[in-house]
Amino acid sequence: MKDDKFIKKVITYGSFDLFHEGHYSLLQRAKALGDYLIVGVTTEHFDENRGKLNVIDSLMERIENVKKTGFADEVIIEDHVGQKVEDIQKYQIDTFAIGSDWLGNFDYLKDLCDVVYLDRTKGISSTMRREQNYKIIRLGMVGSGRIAQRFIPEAKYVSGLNVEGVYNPNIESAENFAKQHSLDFATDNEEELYEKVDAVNIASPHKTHYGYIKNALLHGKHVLCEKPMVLEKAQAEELFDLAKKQKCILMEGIKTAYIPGFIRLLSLAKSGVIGEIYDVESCFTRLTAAHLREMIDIENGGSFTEFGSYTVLAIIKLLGTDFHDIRFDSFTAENGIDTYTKAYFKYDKSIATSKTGLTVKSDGHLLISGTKGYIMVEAPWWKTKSFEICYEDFNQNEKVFTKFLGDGLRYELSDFVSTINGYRHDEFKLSKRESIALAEVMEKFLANRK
């Protein structure tokens, strides 16, 4: 070995869960940057704190898989924020290497050493440990708009998932998206998409969802579809029946349903801490530019189809799907789409109100009123980070704080992957019955608007 003062030291970090070709390639290229490679493997606790979900392999298994490559001269454990700076100084590192999906995130280390972002490995198909049943899910994006843009950075926090490529009838849009996110392929051919993936995330305009879901299921692909999944009750029933027949997972992507804070909120509200729930008020408004899809799509645009999935989700999760009356009042634009809508729900022993708006701004809170007290979730309640349980005697009030990571999409992606692999059955978060009820409400609203 060279004299220590002439040895070029490189360091890299990662979870290295479900060790696959991409991990192997990154370590190989990191090693080539110097003479001595140190690999930091994250603990389960640190992974959770930094927002990495769904980690399957134990810390010792992940360390052993790194060692087996033969590239690591030394393996250390990363267990706290700020350790990278400490390690670079402690081990006198010359080069810090990390995958390009973290581009720019570690530029602050440039004052201490060289920082190299290694291009991600495209086309990862499976783990390198074939004895394991848990495989890497190859995901394809359907659509390359605003929602799809948010999914890519969130997907890197979900173990067992790799976004392979994107489909869009507009090939230029697909190619730009694939280039931006270093995806393996872009296509305007649905058949090509289904040949290359195990599952799809549908993030296209509302009216296209039914056709894409059906086609994906017929090709035996699992489906996570952006809300609203479909706009008719019969379509939702048909698609869930088809998914069962095809032995595929079909999930509706309403991120609020899967986030820890909202799940804890529901648990407390239903536990009786505020008594019997008599009223739910949910609101979601956002002032929206006139050129955006929700403002110009005459057939399926408007505030309720855009935000109603969130507001109605809270209502049916708290009061159930057996409402017996629903009424809508709206303000509409010249093109006929609703710019502000109130929906009134009536149950046997409770009532609820949903407010959605594109050109009217209101307080985006969720208020749950009961016989012993109420729960207030401040705006934006659909990203539930905290809420307050309130009583007649305000001295008994309790503020609850919960975790919300990133954009929140990683939670539904994590559940999607786990459900596909048979590790989890989280239908309680958003059941088939509830998705069908949401489609029924959308159908009633669109019929009323016409």
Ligand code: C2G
Contents of the next structure:
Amino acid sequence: MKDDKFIKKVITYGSFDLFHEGHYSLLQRAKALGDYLIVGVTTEHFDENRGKLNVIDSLMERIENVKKTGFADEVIIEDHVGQKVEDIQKYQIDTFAIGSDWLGNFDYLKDLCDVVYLDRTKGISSTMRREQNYKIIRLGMVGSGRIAQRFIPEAKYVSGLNVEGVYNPNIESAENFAKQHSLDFATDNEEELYEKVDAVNIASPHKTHYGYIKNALLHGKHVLCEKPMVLEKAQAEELFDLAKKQKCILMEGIKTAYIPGFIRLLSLAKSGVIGEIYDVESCFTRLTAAHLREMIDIENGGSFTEFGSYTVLAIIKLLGTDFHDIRFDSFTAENGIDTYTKAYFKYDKSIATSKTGLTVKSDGHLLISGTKGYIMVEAPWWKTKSFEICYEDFNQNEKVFTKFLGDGLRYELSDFVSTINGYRHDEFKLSKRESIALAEVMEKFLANRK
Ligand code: C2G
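Can you now output the form predicted together with this ligand? The one shown was the form predicted alone.
To see the whole picture, the full complex is given below, headed by that same chain.
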């Protein structure tokens, strides 16, 4: 046995949830970097804190699974931010190792020890998972544009999910995307995509959603589709019926619906703290350059199809789907797309307005007015980091702060995985009925715009 000062000590950390060959291979290679390997397993508290969602196995199970590999000479728990810095000094570590999905994230440790990023294991089959009843969901990206780019960093914070590859009819775009994110495959062939995944995340232009959703469902794949899912009520109804027939999950990806802060806001608003709600005003504007998709795509572009899913989501979640009529007023560009739209919703006992804009800037708030007071959610209300409950006597006002981590896509991904695995049916976050109503509103708007 080498004496102490020649022993090379390596440390690595992880949740090691739903233990699979990716974890096994990581530990094996980390151990090979030295003589003594310490593995830090994250606690539920730390995972909650860093926004790692959907962790299934208990801490004890996860520690057990690490021990069973035989690669760890010591197992510790990781339960707070900054612990890596403490541990490296306390245990006199020579090398910190972690998977390449964290490339760059731990360079700050280079002052203390060597930092090694080990290639992430691609294509985790669920062979090592047969004894468990939760599959690692193999996810395929449909589309490789701006939104798709934002999903990948968020996906690593969702346990039980692995992004396997990407599909784009433009194979070059797919290949660049797969290389950039070291995915297992890139393809321009939908059949190949469906052979390699259990579920797809559709992040392609709005008009293509219907076709991709239908094809994925017909191949028995679960679908998380970017908003607006479809632009016609009948299409939404048809697709949800097909999903049910195929025993597949179909979810509309409006991230706000799945964000803990927004869910807390809705619960408070509906609990009666501001009395009966009579008026909801929601606004989302983003000044957009004239050459971007939103401004030039005559079929898919315009402020309402781009941002209306958020503003109308808030209205529907608070006042329901039984609106009587909707009136739209828009300013349009030469090419006919709406650059600023105001929509008025009339309900039995309430009214609502939605404002969306690409060339006009307004205050991006969500304002919920009731008989006892109101709730003001400042921009970016669609990320719901905080809100204020206000009363006649402003001394009673209460500011509420809520947790929002990353750029919010992890929450819908986590719900997607847990719903597929059947242990969490949070349909209340965004129901079929609500998605169908959203499609109906889009249809009315587009009919009105013509
Ligand atoms: N890993 C891998 N290949 C996979 C999946 C995971 O190499 N297909 C690696 C990860 O890069 C990480 C380790 O296995 O180095 C554990 O992964 P997770 O359990 O997902 O842990 P993680 O959330 O990455 O936390 O402080 C915790 C660290 O930040 C790592």
